[in-house]
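Shown here is one chain on its own, the form predicted alone, set out as structure tokens.
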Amino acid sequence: MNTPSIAQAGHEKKRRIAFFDSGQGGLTVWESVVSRHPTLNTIYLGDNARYPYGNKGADTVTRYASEAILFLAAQRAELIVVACGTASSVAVERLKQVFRLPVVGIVEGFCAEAAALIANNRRIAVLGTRFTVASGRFEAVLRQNGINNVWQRACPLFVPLVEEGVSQGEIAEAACRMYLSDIPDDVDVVMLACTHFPRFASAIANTLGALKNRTVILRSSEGDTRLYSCASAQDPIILLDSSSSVVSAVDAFLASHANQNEFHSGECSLYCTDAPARFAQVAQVFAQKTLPEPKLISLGSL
């Protein structure tokens, strides 16, 4: 497997792209884009020290992210990837407009692939964490693309529980009841608006079907993976993860540089506000690939 080295001081001049998350989370991001481009020159930053974002408020989340993006300009990054629900609902919008970089979110781009899968007035349904729900911004993109049955819930157990490294089992689908009970029966695609929640995949598939006796497919930017299979006639509940639209963002960026080699080189690079040993425990739970070793940053406000 050809995986990424940290960077070192004779390369600093490498062309970058960069993805940060207030966590581990966006490394399910960082992950699916290094996977279609195996020596692609990254940074990731986790803000763990002010994490979770969920929590705060939309000035104080478009701060953080602000400050991420100037530090991650002084790495020279070409590409500001926001792996996070949470900021991608509240602050991307405003980052645009104050950053020069280009700045990609999860929001749009994930909407409009969402709705490319609906038909017949069905229903959309979008989990995330308390903020991203409460801002309505799923919603409001999802009705900009044409759907207006949209069913949201907040299912803020999912993040401790996958950092606990709980994703299935008992546990698990006893929180995905929990929240998932009363989902409406005319629900085709559940958008996993939380790049935590790619590891729940297997428990809320299995909730689902079982509810709903419906097949459940995760559809990511390695395909469709079966997770719950039964024998009904009913078109299957597809799972959406956000990284099949960051994967397309950054190849669009791509093939406009005349010299993508510019980007390749095979460089990674990880920081964290807070606790590097800890943040690099957690870490391999969102990313398969061996990662770096996470540098310790200090942010402006901390």
The other form holds:
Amino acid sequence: MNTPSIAQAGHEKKRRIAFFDSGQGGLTVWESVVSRHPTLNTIYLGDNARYPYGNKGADTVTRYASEAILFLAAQRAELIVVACGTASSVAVERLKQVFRLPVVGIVEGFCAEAAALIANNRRIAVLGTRFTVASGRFEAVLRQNGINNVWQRACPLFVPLVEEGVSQGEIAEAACRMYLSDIPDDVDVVMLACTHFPRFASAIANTLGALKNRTVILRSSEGDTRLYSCASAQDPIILLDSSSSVVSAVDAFLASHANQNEFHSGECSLYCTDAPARFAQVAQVFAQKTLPEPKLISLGSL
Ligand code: DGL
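Switch from the form predicted alone to the form predicted together with D-glutamic acid (DGL) and print that structure.
Let us now look at the entire complex, which starts with that chain.
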């Protein structure tokens, strides 16, 4: 494995938690955690030079994620949150074996949360990137949680659309219809298994609500938001994002440290692997909070 070159990286002695994604989508997860812990010291790395991960194979994504973790470990991160559905699905199990640092992905807690919401004989839908779906990881972990009725669909087009700011309206809903028009009627919970997708939730909700004549609610760490209203007597469809489960994992990590105050001085650093100005522009699609200027680094052989 190549050692990452650490350009412009700080070496301050703050204790911190790191977040990593192929690009900016993981900022949805970062923002949920920072909303809960406003003074938490964080580092965010988006590997946008090698984005998207969703169409790449498990070995490649595992290598990329390993290089990212080596960089973040060198920044003295003490917990790595893999805020990427694809890397969480195809790489996290191997990463946990290789690194001594604790690594948390979005799959386990998220699947447990979804499973707890579903009644007998009803179904969970998993929407992700091509390789998240192909990995079968969500399906397998849902099965461990007692859920056998799972419908999966790869929705790779949602990723560039949301990055272009096309997350609502005719084009966004046409993409939703293309992927979701055959979703089964017994789906009650839809897992947004790609960290880009929370910003596409309105288009998904409008499409599903109109298709199924049901109310649609987005459930996140911020609570419930009704995205599509319908007078039908059926229970609402719940769109579930991974934020609550990641916030819980971070809470548990912090609670396991007697001196958790040392993680709190409100420091945040942002790193990317290509075109920082463009990275910053797209980042604002995913984070409402003001972000620091991204610093350019290079990872591995690229
Ligand atoms: N944020 C990534 C994920 O959650 C999607 C983008 C990509 O394909 O790299 O899978």
